[in-house]
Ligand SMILES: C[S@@+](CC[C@H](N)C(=O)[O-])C[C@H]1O[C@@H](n2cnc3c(N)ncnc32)[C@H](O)[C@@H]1O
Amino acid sequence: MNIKLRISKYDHEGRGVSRNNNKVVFVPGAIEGELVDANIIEDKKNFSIAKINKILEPSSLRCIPKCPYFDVCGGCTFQHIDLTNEEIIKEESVKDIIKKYAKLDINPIFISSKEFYYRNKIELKIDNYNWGYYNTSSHDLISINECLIAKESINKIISNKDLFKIEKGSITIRSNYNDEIIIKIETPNNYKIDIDSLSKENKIIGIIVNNKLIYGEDNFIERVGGYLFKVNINSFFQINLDILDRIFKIIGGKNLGNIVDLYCGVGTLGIATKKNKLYGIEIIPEAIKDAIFNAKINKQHNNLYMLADSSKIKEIDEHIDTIIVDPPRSGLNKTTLNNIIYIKPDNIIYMSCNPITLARDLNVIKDNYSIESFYILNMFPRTKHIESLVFLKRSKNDR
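Now that the sequence is in front of us, could you give the structure of that chain alone in the form predicted alone?
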């Protein structure tokens, strides 16, 4: 059934919001103020999701997407408006979330990024020898020849997909500062890869198939802001190096004393700081090995790394000035929050990819800490995702 919807605002995922029969309706791809003809494609108890059939009254902000797959691919959210307006929407969204869930008013500094060709890692699905992403509302594969948000060196691999004879599965492609490439493939079928031809046109460092290294190495060196990092194909590492370089400049501006870097991964954020001593804590063994290696190649001799969960922070027998946290989307667990409150560091640096869980955690610690600065980082342009970097200072009455 076709319905007409007037878009009143955006939700926190960048979708248009309207109402139909007193129920909230989310409309992906709609712009505030537009009148659209749409179909309800998902009807829940408290909300519905609609798909646009026709835009009856388009917004003056609407533009033609540069990506030919935008209307069907589930990767990007904002190619129907320009980057400036995307960033306005994202900033207002983060401010609203922090106000709603943490009862805090923030005055953020917004850090922009280049619009396209920034992403250094992508994963594509493979079906019937075609590569692509899933449709926004199904698991139907949208075959692509290029991904505009991926680095050009990654798109060059996509353009060489005829050199891969893979019927079904997935392929992860990772590229570093020097456009070197590591490829990881998962497939249940027999496969064939013309590695000789592929290597002639691309800087192939390694190829892994079904967790078995079949060519080269499974890691390479990444360089950001004068620092070097060993990065494994499975390692977590920020996908936008321009923004990561900006983060390094922000957090490296002052000496933070003795630091604990929780969820330290391969040591990225902690290594980029000025400090007296650093304790990195991480629960993934491979990441700790890489963090130790990365400290050595960056000639940092006062970095100590522990394979452990956050509770081990209590075993550090030394005054801690600063705690850095970069947790998963689920945010900090209760134990970690309690540990931070127990330790009472002078500073907390909280990096978050989920404003809702960030706001939830800020609501817990706001009685003891105040926000010194709040950065919104457009780490993922043209998508719904956003990164935040918050500097917190312990309140004087808690010292």
Given for the second form:
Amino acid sequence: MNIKLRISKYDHEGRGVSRNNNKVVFVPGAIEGELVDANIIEDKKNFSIAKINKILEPSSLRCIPKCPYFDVCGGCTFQHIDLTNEEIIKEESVKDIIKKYAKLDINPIFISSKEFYYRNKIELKIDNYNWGYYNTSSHDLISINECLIAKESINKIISNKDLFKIEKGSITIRSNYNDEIIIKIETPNNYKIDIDSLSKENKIIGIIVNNKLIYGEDNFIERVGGYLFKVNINSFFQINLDILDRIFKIIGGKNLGNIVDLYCGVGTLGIATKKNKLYGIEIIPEAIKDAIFNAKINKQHNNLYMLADSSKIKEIDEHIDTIIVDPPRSGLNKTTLNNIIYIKPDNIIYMSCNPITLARDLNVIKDNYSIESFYILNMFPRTKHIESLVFLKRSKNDR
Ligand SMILES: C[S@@+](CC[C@H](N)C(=O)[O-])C[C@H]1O[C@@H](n2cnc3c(N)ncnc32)[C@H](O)[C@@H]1O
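Switch over from the form predicted alone to the form predicted together with the named molecule, please.
Below, the chain from earlier opens the complete complex, with every other chain and molecule after it.
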């Protein structure tokens, strides 16, 4: 059944929000103020999701998406408005979330990035030899020839997909500062890759299929902000180097004393700080090996790394001035959060890719700490995702 919906605001994922029969309706691709003709495609107890059939009263902010797959691909959220308006929506959304869940008013500094060709890693699904992303509202594959938010060197691999005979599975393509490429493929079937032709046109460093190295190396060197980082195919690395460079400039300012870099990955954030001594904690074995190597190549001899769960921070038997945390989307688990508060560092630097769990954790941390600065980083332009970087100082009455 067709319904008419007036869009009153956005939700935290950048979807338009309306009401139908007193129930909240989320409308992907709709802009505040618009009147749309839509169909309910998902009806839950407390909310529905609607798909636009026709925009009856378009917003003056509406623009033509650059990507031909935007209407169907689940990857991007914001190509129907320009970057400036995307940033306004994201800033308001983070402010609202922090207000709602942490009961704090923030005055953030917004850091922009170029809108296209920034991603240094993408994962595509493979079905019937086609490569692509899933449809926004189903598990149907949208076959693509290009992804506008991925680096050109990654798009060159996509344009060479005929050199890969893979029926089903997934492919992860990573590219570093020098446009070198490592590829990871998962497939249940027999496969064939014309590596000779692929290497003639691309700087292929390594290919891993079903966790087995079949060509070259399983890692490459990334370079950003004057630092070098060895990155294994299984290790996390920030996906937008321009934004990472900005982060390094922000956190590299003053000496942070004795640091714990919790969820340290390959050592990225901690290595870019001025400090006396550093303890890094990370749960992925390949990443911790990379971190140990990276401390050496960056000539940092006071860094110690531990393969452990973040909650083990309590076992560090030394005075800690600063704790950096950069957890996955789930945020800090209860034990880790309690342990951080027990240690009472002067500074907490919280980097987060999920404002909702960040707000939940700030709601606890704020009892003993106040926010010194709050950065919103547009690490993932055109998508719904957003990164925050928060500097917290221990309150005077808690010292
Ligand atoms: C968002 S990444 C940040 C990595 C690093 N700080 C950086 O800037 O590249 C989160 C990291 O936390 C690690 N991790 C996830 N759960 C963990 C846990 N329970 N304990 C320790 N590390 C964990 C992941 O493997 C990943 O490397």
